[in-house]
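Coming up is one lone chain in structure tokens, specifically the form predicted alone.
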Amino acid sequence: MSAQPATRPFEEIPLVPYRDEYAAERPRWIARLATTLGPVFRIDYSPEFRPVYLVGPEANRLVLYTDRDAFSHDLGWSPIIGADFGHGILNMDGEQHAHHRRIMNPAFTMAYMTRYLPLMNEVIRERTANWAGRGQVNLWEETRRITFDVAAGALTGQASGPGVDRLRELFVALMYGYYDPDVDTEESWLERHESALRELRGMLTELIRERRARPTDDLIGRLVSARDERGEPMSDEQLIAHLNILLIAGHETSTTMSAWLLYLLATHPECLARVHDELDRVLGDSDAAVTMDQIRALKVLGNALNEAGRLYPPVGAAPRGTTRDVEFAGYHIPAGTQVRYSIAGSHWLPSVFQDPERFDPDRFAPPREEDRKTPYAYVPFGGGARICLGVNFAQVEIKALAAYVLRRYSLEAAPDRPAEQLYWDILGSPERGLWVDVQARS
């Protein structure tokens, strides 16, 4: 019997410089790496930080399944998100996030999407009714406000008006105001980041203290009316945290998701034109709203949207912090190790998908059916226990919007504004937008 092969030690994990200009081609930069030097490398940011990169189908079963329990959701998201955010159903554990997900999991079932629809639709009808008029619309922009209208509504009951909008200015202010050493201070921009946690603080302390007042059937009531195993019922602070994650989470994913499959249909009009063909077939005349039965029925477009979250994934690495001793591909990943599971690198693996870098939503149809052949090969909503709580919420969302859209207005990409996914290690985003020249079709 031949000797097993002596697991090499954490050191000798292949140490990668980073630069910037990576940002722009990560995805690429990444399946790079893991096919020249295999699916485990440290990328070097700096001294104090040099994460351990797990890439490809088996890395994200490690992660997402067969060792779970020893990568840590807290030890990953909680340095990132920080104490703006709280302790809430993103970057919780073990039991404390099971009994948390059970309370929320109703809510998120296929069935109860029915409930849902009907929000979407209108929101989508009324945040685009005046695109026509523009002549130019950036879809980040855009499909962030319908996004975000869609997870006030689902989630507070409250779909729009001037509260959800500066809802939405605060998160976007605490997500992506960064300092800008040419313009603030370091004082100048603390202040400015610590008044908008006050008031958005401040505006969800007041919804909770309505709904405790007059309890409500939305997901916020659900939350507000649970009790744990004493009987108690959940803090302020714990509710507030939760309310943090999935306001961000429940129109994050779905605000790039949604961008980049309206763009890149618009940049393939072959694709395009099955769009359309379908759309037609399932929708014929009407122009009723939308049903779940149609929306499931949408497969064409189900695969251009699987193909956009292939290429342009929203959370181009997820982070965990590891709490015990790993082997994984010949290495030794100690306990304490920051780790991240690259999603966008995974799937721009050319050993996984044929020609990963083309835009090709029949990889997702059968027979080739290339997301199927590899398990966890296709994981932009994560996978195993704890795939994303709002994945049935995206996907019909995202249908939704892609189908009113598509049936009343031509995109073109704007010539002068071209467009660039950027990923800075955990989150990616279009940061120059996602520009089209749009009118109304006959």
Contents of the next structure:
Amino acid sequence: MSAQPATRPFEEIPLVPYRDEYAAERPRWIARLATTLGPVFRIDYSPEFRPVYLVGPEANRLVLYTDRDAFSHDLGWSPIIGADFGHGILNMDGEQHAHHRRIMNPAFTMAYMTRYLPLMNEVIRERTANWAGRGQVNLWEETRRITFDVAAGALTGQASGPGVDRLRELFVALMYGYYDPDVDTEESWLERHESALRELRGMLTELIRERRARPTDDLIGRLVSARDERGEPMSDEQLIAHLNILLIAGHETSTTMSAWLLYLLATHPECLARVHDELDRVLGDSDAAVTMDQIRALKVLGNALNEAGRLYPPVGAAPRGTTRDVEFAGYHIPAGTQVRYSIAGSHWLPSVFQDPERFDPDRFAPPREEDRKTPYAYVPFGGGARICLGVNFAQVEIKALAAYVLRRYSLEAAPDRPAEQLYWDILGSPERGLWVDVQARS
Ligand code: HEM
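Switch from the form predicted alone to the form predicted together with protoporphyrin IX containing FE and print that structure.
The complete assembly is shown below, putting the previous chain first.
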């Protein structure tokens, strides 16, 4: 009888040096590391920060399903979200999380999307009305205006306008307003940051005050009306934290995925032609706003959307902190370790996805169905009990947006404006923009 191989200690997990160039190379780089080193390695960002990367379907299954109790969202996400945005649904754990998620779930079922679709259609129509007149647009900027208006309207009942625009600007400033040593002193940056945070809190507190006085039957209404087992309502602090996370998660990722979907279709004419055939078949000649039944029937568009989310997942890796010792792929990972399950790396594994760097939506269609053949290989929305709360919301919104835009405009990638998805530790985005020339379709 051969002896079981001993589990190797944490220190023997391969340690890989990091260079900034990898931002643009990340999915390819992580997939290559997983192929050569195996599904566990550490990245050496700095001596203080060397998180463990877990890559591939088995790793995703471990974190999202079999051993999910060992992987804390709080220990993973809270250091990333920071003190600014508080303790919302994304960075809660255990029973507290389950309680809050139960309150929110009913507002995110597929059946509930029927309520949001008219608002989505309205915002999409208004926000794209002047595209042809402008000649060239940055899809990544335009889709943010749309997804933020939709999130603010659907989740908090605020109508598009200067107030919602200001809220969006504040979130962007807080998320992307990096310290710039050429213009900032440490004090000036801190002052700017603190003042944006104060303004944001003020706006959300006012919104909560209004909703407490006159509860609505949307998500914010559900949150202000909810009571815990002692009959107590949520505090303002808790409600602000939920709204922060919901408004960020509810638009940032959909912005990136919808912009990439449109850009990838603009640059893959054969696939675009098939999407157009399907739109003509399902929507006919009618100019009417798209319905839920039609959204469901748009399978070719759905596969293209899946493929955009495979190639450029907006959440490139999701953070966790271990709450107990874990063993995986022959290595010991002790309690208290910072871990990332790599969504982008998993999506680029050649062992799962044929020719992974190619935009090939048919990989999701029968008979190939590469995502279904290997469960947990395709995880743009995470998985298991902590799967993205807004997965239905995002898919309906992005399909409605693409259907509307593709029927009315022809898009062509702007020459001299290269498209590039940059990944840092967690999020990926086309930070330099996705620029297209726009013309009205006859
Ligand atoms: C294309 C768009 C989207 C993508 C790619 C995306 C991706 C993800 C991923 C990967 C997770 C899991 C993170 C983890 O495992 O740690 C997640 C969680 C979450 N997402 Fe999304 N998301 C999208 C849209 C949305 C929308 C539209 C909403 C809200 C309206 C939303 C709300 C949330 C929330 C609240 C969570 C935390 C759920 C929990 O921990 O219980 N997301 N999302």
